[in-house]
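Coming up is one lone chain in structure tokens, specifically the form predicted alone.
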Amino acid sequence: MPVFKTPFNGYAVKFSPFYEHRLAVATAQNFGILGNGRVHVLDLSPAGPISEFAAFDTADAVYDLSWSESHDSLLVAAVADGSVKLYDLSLPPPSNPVRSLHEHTREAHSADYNPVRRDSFITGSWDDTIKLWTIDRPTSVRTFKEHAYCVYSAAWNPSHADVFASASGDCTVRIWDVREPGSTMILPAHEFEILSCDWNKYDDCVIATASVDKSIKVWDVRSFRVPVAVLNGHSYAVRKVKFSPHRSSLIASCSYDMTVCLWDYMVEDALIGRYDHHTEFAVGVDMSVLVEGLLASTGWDELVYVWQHGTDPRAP
């Protein structure tokens, strides 16, 4: 399957919700510690290599990105200088970014576009906050500040327009409703930092968390004393976790152990696939909404892989 070489280290990869052949990649120079960043927009061809549709350079590392759910050409990027940048692929590179939002006081580490309302997005930052934005406003709508340490990930609920979750280095996941003054639930999900969270796309009460403790846990927020499942199999911190858009119990994860894993949390032998194609930390993974079983990953080895589950990502 196709592979794309990025000049910098990969940080995140996201399939377009509009075009089955398109994906975006966030990258950072020098492993994201110091230096520039770049957003790549890539196109898959049925038989040939991956081609670059567009690229946008930034003065600092790009840690995450999210496609707009309402405009097929719009991308949101979370940048290490704390800025949140909006790119419009329908405009020439000199016109981009169309907006640069400077409110976070430390690195912006995650971005997620609202899939229900489709007019707003959230960003999570190392300044311990999550911010809510709309496309048409130059300033944030609201700041959510309760976490005691970095917010590594924030994700909208796929069914409820006002509900999102945030994962933090303070070892908690918090559930928020933007109509409420504070968080509505606190999950002390792990004893170590939580790096990622994602909602089940078929059960709006189920959420997965990924931690430095090497585990993924699946929770039902209606009774969160005990996890629904604990998925062990990674040998280092789990960097990202993602629920399948097609199968309710399927989860993809990637880890500092350089692997991408697929899990079915409803069966006893939950680990159903392990891919070891990366030669450095695997830090970005996504599943296509439009093509069932199509996966993408990126890592610090400066490579982006796209492959069908069950095939070898490295196969030509």
Contents of the next structure:
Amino acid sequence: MPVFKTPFNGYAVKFSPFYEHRLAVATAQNFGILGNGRVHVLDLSPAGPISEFAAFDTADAVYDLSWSESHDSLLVAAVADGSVKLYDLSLPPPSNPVRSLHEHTREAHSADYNPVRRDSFITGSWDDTIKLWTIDRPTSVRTFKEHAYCVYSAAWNPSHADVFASASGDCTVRIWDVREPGSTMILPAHEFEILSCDWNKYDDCVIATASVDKSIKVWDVRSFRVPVAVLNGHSYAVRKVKFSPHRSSLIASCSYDMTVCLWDYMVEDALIGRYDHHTEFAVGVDMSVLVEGLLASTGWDELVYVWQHGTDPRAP
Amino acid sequence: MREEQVQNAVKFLSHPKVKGSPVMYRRSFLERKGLTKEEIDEAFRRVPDPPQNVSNAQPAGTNQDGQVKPLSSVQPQVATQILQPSAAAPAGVISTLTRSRFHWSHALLAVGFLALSGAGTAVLFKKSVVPRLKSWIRKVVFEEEEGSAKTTDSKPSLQQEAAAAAKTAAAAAADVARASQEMLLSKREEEKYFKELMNLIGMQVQEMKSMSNAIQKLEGNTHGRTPLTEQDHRVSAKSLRQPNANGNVDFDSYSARSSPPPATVEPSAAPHPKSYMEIMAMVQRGEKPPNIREINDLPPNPNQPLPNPHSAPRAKPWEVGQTQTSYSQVLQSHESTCGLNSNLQDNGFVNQLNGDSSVPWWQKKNVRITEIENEDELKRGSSGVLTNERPVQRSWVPPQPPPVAMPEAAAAIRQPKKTLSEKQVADDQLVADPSDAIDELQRITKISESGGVVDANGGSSGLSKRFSESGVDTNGMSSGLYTSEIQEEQEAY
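For the form predicted in complex with its partner chain instead of the form predicted alone, what are the coordinates?
What follows is the whole complex; the chain from before opens it.
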């Protein structure tokens, strides 16, 4: 399985929804404390090694990125100086970025592109807000300000065009509808900060939340008092959670315990896979939409792994 | 009044021994003998004056009612008044008593008198002599002071006092200086010890680091960073923003930014890499890590026109429906493979692919896993795994199956049995009747808002109505886009 070494510490990895051999990695220098950042666009080759298609330097750390669902060459990056940068891969690196949208007053921590409407994206920031943008506008369309603390992650509902969820350090997840003025639901999901959330692609009312309390909880928003499942198994905070695009109850997660775990929350013994290939915090994980079972992960050990579920990521 | 009794009483009272006894005893004796009060009084009148010492204490007009006065209350009065007479009185009493028979009561009396006189003496002494002594001592001291003050003139005394005060002040200052010097010295010593301790700890840390390095090397790990050596890193950065929601939880944080990023739980903090701690320390000291470059990441042309998309957006696996997934994936994989092959040829890569592995490595599944999954599926009675063989089986599936029948069957085949009912329900909701599902979500959100039950709009008419309603909203979305999306979605179903 190929490995790619980035010069900086990895923060996020995302597969392209257009090309199954392409993925992008967000990295930050000095663990994201203070330093530059870089966005890598990598290509998988059938022979094995990962090659770098392009790389874009940023003045500050890049915490997250998201591929455009409408344009195959567009990439949105959430940067630690609060700006949101748009990169066009069809242009050479000196012409990039094509847009820099600077409205967040604190670090922009997450970016997610709308997979249904395909024309807008949301960014979550440590200034407690989520902003809605379209790629053709220089300013944000809407700002959602209700959280009491940093918004760590925001994710669109894969079935409903205007619904998204946000996970925050105020220990709640809020469900929003862009047509409504405020949040439509508040889920006090954990007792500690919630670092990530993701929707079930096959059940539009199921959402998974990952928290500092080392657990992942799966909720049905119709009856949000009690979680559908609680997935324990990580020994430190869970940094990212992702529902599989191919199997309705499969969840991938990565954690500060340096492992990437796969769960099936419908099954009694939920943990169905564990990969401990990283030697530092595993911070980013993604499952390919185009290739079933293809996983990618990155971490503070400056490595990007791409492997098939069931194989050993470190195998040559 | 019986004259005989009175005369007997007179005789009795005239007896010298009786005359020496207290009046109370005489009275009580006569009463015991059966005399009336009048008779006793008459006898007392006839007898000459009663003895001195006892009646002195008695006030003049209390002969009649002084009978019940206790002796003890009388005696302290006596003792305090006159020392000598009281001292003499017991002696006198004793001397008078020795002439008559020695009765035990007399002995008791004598003892009592002695004790009382002693007590009286002590009390008197305490009350009078001691204060006199004290005042005498004070006088002596005062005279001394006066003497010392008088021996010198007033002016020199002031000067001397000032000098003395100055001297004492100087002495005190010297003391303080000495004390502070000593403290400084001790502090320095403590610092030295502390530094030594820190050095020792640092050495130990170095040793541990080298040991862990050695271990890592043994394990064959060649990737960059030194792994964590220390168990618990608590970065108590004061500049970090404290969380509002959980004020009590202490967070481990790894960003010097003024807000904590994802943190770890109090009891088990995730051990951070050592170099991370170094950088944190550096930043907190205000130093900038050396490897940072000044980068201008602003867009060179902010009005750069956005590109036209090269390829059409691909349908997501969950959007299209189960049977579609495989087919569309096949299409996509073939597309991409062809595209990739052409790319490879363009780029000059050697095309390693033969007919068998026309699919890149990332699409090949591990044989072992496929087998296991097949077994599992057999057990569960379903087959949910997509393999490359599947497209061949399903190539007869039309691209747009009728929404109701096929997805149910597909779900029945592909999903585990126990979730079959759920899946059917979900699929029904999702695929067969999208409007209901959407409406349900809307209903949920409405319920949470209003707290009441909102009737779901049935049918697709409701769906389009809602969308068209919201198309008028001023949320910046173009209504044209809305309607086009609606059409797309409805077509898909």
